[in-house]
Amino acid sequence: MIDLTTRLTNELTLSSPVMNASGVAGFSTEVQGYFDQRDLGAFVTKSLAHFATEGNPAPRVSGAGISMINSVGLTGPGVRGWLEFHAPKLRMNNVPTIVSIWGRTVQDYAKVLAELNGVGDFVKAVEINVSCPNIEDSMNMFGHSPQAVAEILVATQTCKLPRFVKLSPNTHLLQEVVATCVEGGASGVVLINTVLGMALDKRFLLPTLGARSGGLSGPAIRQMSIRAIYDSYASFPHFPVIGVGGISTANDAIEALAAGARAIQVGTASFVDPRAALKILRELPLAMARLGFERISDLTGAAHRGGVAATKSALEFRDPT
């Protein structure tokens, strides 16, 4: 029997390590017609600010080979709109939920959490998206600055829910930012967000996106994600990592978990097939069994402990009780 439960923190254990990535499944029950969201370890909302946003000009999404480039612009109803129209649906269906939040200033993050206070037990954690422009610092991304991330963690330290910080890979300071999250009291990190990119229409030789550049996601960035996860685990093996970036199959999920992730999120693959996360969840036990893994905890960080051979050796001597 394969045990898919995964402990992200002492207070938060998920029934499985598979979630959707923020931004691909809407704000509440938009994907409910494809599968029961309660089957996943948790549902992750699209990012919410304390204000409503319209997003970037169209076109917002463009193909990039087997991957995708987008510049949606964090469009959304704001946290008050979410609380009025979306949260009741998730509460009624008892969907374990992680609320993704963002802001343009440090205090914007604190304001979102103040609005979320008392939302209900169905919200299990918050995902703090720092891969957005900081208008107080000449539009530089929060996630590119260890100091800015530290300030956000201070501003949100009264939050009673686990805080996972979603980080940008578009900086050479990524591991310094991870260290800041460890030192600043975050519950863990989400690695990685999209990679900055751009595409031109081959007929007109003009940008394919209305905002010109955007974020590259999908299979093209998986190896970047694996490296970020691996490096984070190598430096801080007890600090929880949620892996995301190009995961399309159960084997991709195993790779991220073996690199050091305790859970994974499925993003761009969901645009190809809205049931992608559920399919990965269903295929994961067999894929684990083929390699000799019985528990997610055995698989997490296996690449740092000698891989499959070392794990099988350890399992042979495990006390059956």
Ligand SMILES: Cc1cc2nc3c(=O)[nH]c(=O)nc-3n(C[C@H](O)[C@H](O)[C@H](O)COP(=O)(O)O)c2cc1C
The other form holds:
Amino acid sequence: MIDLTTRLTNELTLSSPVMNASGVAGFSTEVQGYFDQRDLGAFVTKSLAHFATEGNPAPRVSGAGISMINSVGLTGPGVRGWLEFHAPKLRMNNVPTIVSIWGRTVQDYAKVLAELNGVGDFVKAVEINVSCPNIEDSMNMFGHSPQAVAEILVATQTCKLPRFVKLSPNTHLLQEVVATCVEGGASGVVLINTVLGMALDKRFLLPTLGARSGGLSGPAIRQMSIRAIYDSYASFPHFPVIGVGGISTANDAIEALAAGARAIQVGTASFVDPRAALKILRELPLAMARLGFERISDLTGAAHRGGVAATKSALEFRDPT
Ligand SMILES: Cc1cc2nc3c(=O)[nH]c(=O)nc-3n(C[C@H](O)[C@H](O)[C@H](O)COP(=O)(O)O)c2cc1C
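What I would like now is the form predicted together with the ligand, since the data block earlier showed the form predicted alone; can you produce it?
Okay, now the whole complex, with that chain kicking things off.
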């Protein structure tokens, strides 16, 4: 019997390690027609600010080889619109929810959390998306500055929910930022957001996206995500990591878990098949059994402990029959 539960923090255990990534499944029940959202470990909202936003000019999404590139921008109804139109549906369906938040200033993050006070216990955690420009720091991304991330953690420290910080891979300071999250009292990190990129339409030799450049996602970024997860676990093995980036199959999910993730999120693969996350969840037990793993907790970080060979002998040691 394979145990898919995964403990993210002392307060938060998910029924399974598979979630959707922020931004690919809307704000509440948009994907409910494809599968029952309660089957996933949690539903993650698209990032919400304390104000409503329209996002970037079209086209916002384009193919890019085996991956895709988007400049959707952080479009959304704002936290008040979400509380009015979306939260009631999630509350009524009792969907374990992680609310992703963003801002343009450090205080914006505190403001959106203040609005979420008393939202209800269907909200299990917040994901703090720091891959956005800081208007108080020459539009540099918050996530590229350990100091800015530290300030956000201070500004949000009264939050009673677990706080996971979703980091940008577009910086050589990524591991310093992870260290800042550990020291600043975050509950964990989400690795990784999209990789800065650009594509030209080869017929017109013009950018494919309305905003010209955007974020690369999908299979092309999986190995960047694996490295980020692996390095975080190597430095801070007890600090929870949620892995995201290019996961399209159960074996991809296992790779991220073995690198050090306690749970994973599925993004771009949902554009190929809206049921991708559920499919990965369904295929995970068999894929784990084939490698000799019975629990997610045994799989998390297995690559740091000798991989399959070490675990198989550990299992044999526990049960020689
Ligand atoms: C269309 C689109 C919209 C996204 N919107 C958000 C967002 O609102 N907040 C966020 O933190 N990440 C957002 N992301 C990034 C994803 O959550 C994820 O980190 C990234 O796409 C890598 O995972 P993937 O390769 O599985 O897509 C978005 C990605 C895509 C493709």
